[in-house]
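Only one chain is included here, represented as C-alpha cells and corresponding to the form predicted on its own.
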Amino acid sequence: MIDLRSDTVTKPTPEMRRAMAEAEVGDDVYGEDPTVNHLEERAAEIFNKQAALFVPTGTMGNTIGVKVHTQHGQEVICEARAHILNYELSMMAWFSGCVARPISAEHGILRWPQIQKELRKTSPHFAPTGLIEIEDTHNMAGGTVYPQAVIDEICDNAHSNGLKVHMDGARVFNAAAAMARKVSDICAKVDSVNFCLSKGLGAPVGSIIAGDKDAMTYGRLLRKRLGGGMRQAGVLAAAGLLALEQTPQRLPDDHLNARYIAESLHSMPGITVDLASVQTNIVIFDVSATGRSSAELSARFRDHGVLMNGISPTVMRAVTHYDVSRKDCERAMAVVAESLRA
C-alpha cells in the first residue's frame, strides 16, 4: 500500500531501531534518563530556547503550551481552521479553562491587523485575551508557511500588549526547509513551540515543546499531571534524537514529491486544487466536481492500493513522507487518474 494519510505514518528506520535497543535509559520522572536529557538538550539548542520538554504526543505538547501562558477564564485567539481548536479534543477548555477566539485567515496565516481587532482586555462583559496561537506550517490550509516577517510582528505587538505566542510547530521543519531558515530563526520570538518528531521527522513516538526556563519547569509537573511521566523514555528518545539530526535535511524531498502531486491533481477533470497553497509536503484537493464524494474515491483508492483521506465529503488530502518514493507517487496519480475514469 502506498499510503498517502499522514505523515504519522512513517516506520523508524533500521537505525532508529537500533538506537531504541542501545538505549542508556533512567527513571525520567526522576530526571535520570540520560537519553532523554539529551535529546532535551539538544532540543532547546536547535531552537535556542532555554529548556525543552519530552512529551507523547503533539497534543500533550500543545496543551502545555496553552496552559503555561493562560490563567482560567482567559481567550485564545487562534486561526478558525487550527489543530488545536479542532482536533485536540478541546483541551484549552477542558484542562486549561480556556476557550478559542477563531479568526478565518486566507492559506491559514494570521496577520496581526486581525488579531489585534480581536485582543480583548479585562471587563464585566467580554473574556480577556490570555494567548494568541499561530501554525506553521498550516496543516487544514495544506501545509502553509508563515513568512518569518509575519511571525515577528504578531510576537513583537504581541508582546507589547503583555501577551505571549505559542506556536504550533508540528511541522515547523517542513517550514524551515521551505524557507531555507533555521527553526532557530523561525521560532526566535516566540514565546514556546510545540514540534512532533513522529511526523516528517520520522521517529515513532514523541513530540518537543520549548520555552523559557521556568515554563518548562511548569510543564514538567503539567507533563505529570495529563499521564506523560514515562519512566525508562530513552528508548523512544533515542529514536528521537535521530530524527532531530538527521531527518531534517531531507524533508525537500517530500516537499518535490507533493509539488509533483498537486500539479498531477490539477491537470485530472474534477480536481481543483490551489497550488499556491502547496508549499511544503501536504495536498488538500477538491473532488466535488467529479461527482463522487470522498469516501467514495478514497474506498476505490484503497481497492488499488492507495491510501488517502477525505476531510470533508468533497475534499481530501494528500501528505508525502520519507516512507514514500517518487515512483510511489507515480503510481498513486495513475491510481487516481484510472480511478477518475472508471
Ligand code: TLP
Second form
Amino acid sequence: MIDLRSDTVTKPTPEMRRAMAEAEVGDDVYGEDPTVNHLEERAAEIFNKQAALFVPTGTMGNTIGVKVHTQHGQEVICEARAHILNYELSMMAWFSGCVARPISAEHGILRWPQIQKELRKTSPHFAPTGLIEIEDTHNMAGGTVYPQAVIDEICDNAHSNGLKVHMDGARVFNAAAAMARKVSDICAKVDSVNFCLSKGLGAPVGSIIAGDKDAMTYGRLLRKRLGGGMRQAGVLAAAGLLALEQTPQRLPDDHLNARYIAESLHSMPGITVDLASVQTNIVIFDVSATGRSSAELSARFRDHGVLMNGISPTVMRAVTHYDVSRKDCERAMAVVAESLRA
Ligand code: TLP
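What about the form predicted together with this ligand, after the form predicted on its own?
Let's see the whole complex now, leading with the same chain.
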C-alpha cells in the first residue's frame, strides 16, 4: 500500500527502534526520565524558548497551549479551517471553557487587520478575546506557510493589546524547510508553539510544547491532569530525539514529491488543484468535476494499492512523508489517472 492519507502514518526507522530499545528511562512524573529530559532540553534549545514539555499528542499540546494563556469564558481567535477548531473535539471548550472566534483567511493565513476587527473586550454582551492562535503550516489550507513578517506583525500587535499568541506548529519544521529559516526564527515572537514529532519528522508518538518557564511549569501540571504523565516515556523520547535531530534535513524531498503530485493531478481532467497553495507536503484537490465523490474515489484507489482520504464529499488530500518515495508517488498518480479513466 502507498499511504498518502497523512504524514502521521510514518513508521519508526530501524535506528529509532534501536534507540527505543536502548533508551535510559526513569519516572517522568518525578522528572527522572533522562531521555525525556534531554529531549525537552534539546527542543527548548532548538526553538530558543525557556522550556519545553513532551506530550503524547499534538491535540494535548494545543490543549495545554490554550489553557495556559486563557481563562474560562474567553474567546480564542483562529482561522476558520484551523485544526484546533475543527479536529480537536472542542477541547478549547471542554477543557479551557473558551469559544472559538473563527476568521476565514486566504490560504489559511491570518493577517493582523482581520484579527484586529474581531478583538473584543469584556462588555455586557461580549466574551473578551483571550488568545490568538495561528497554524503554520496550515493543514486544511493545503500546507501553506506563514510569511515571517505576518507572524511578527500578529505577535507585536497582540502583545501591545495584552494578548498572547499560540502557534499550532504541528508541521513548523515543514514551514522552516519551505522558508529556509530556523524554527527558532519563525517562532521567536510567539508565546508558545506546539510541534509534532509524530508527523513528517517520523517519530511513532509525541509532540512538544515550548514556551516560557512559568507557562511550561503550569503546562506540566495540566499534562498530568489530562492523563499525559507517561512515566518511563524515554522509550518514546528516544525516537523523538532522532526525529528532531535528523529528519528536518530531508523534508524538502517530501515537498518536491508533493509538488510532483500536485502538478500531475492538475493535468488530470475533472481535478482542480490550487497550485499556489502547495507549498510543503500537503496537496488538497477538488474532485467534483470528475462526477465521483471522494469516498468513491478513495475506495477505487484503495483497490489499486493507494490510500488517500476525502476531507469533504468532494475534496481530497494527499500528504507526502518519508515512507513514500518518488517512485511511489509516480505509481500513485498512475492509479489515480487510471481510476478516472475507468
Ligand atoms: N492532523 C491529522 C488529523 O487530525 C487531521 C492529520 O492527518 O493531518 N495540529 C495540526 C495542524 C494537525 O494536522 C494535527 C493532526 C494536530 C494538530 C493534532 O495532532 P495529534 O493527532 O497528534 O493529536
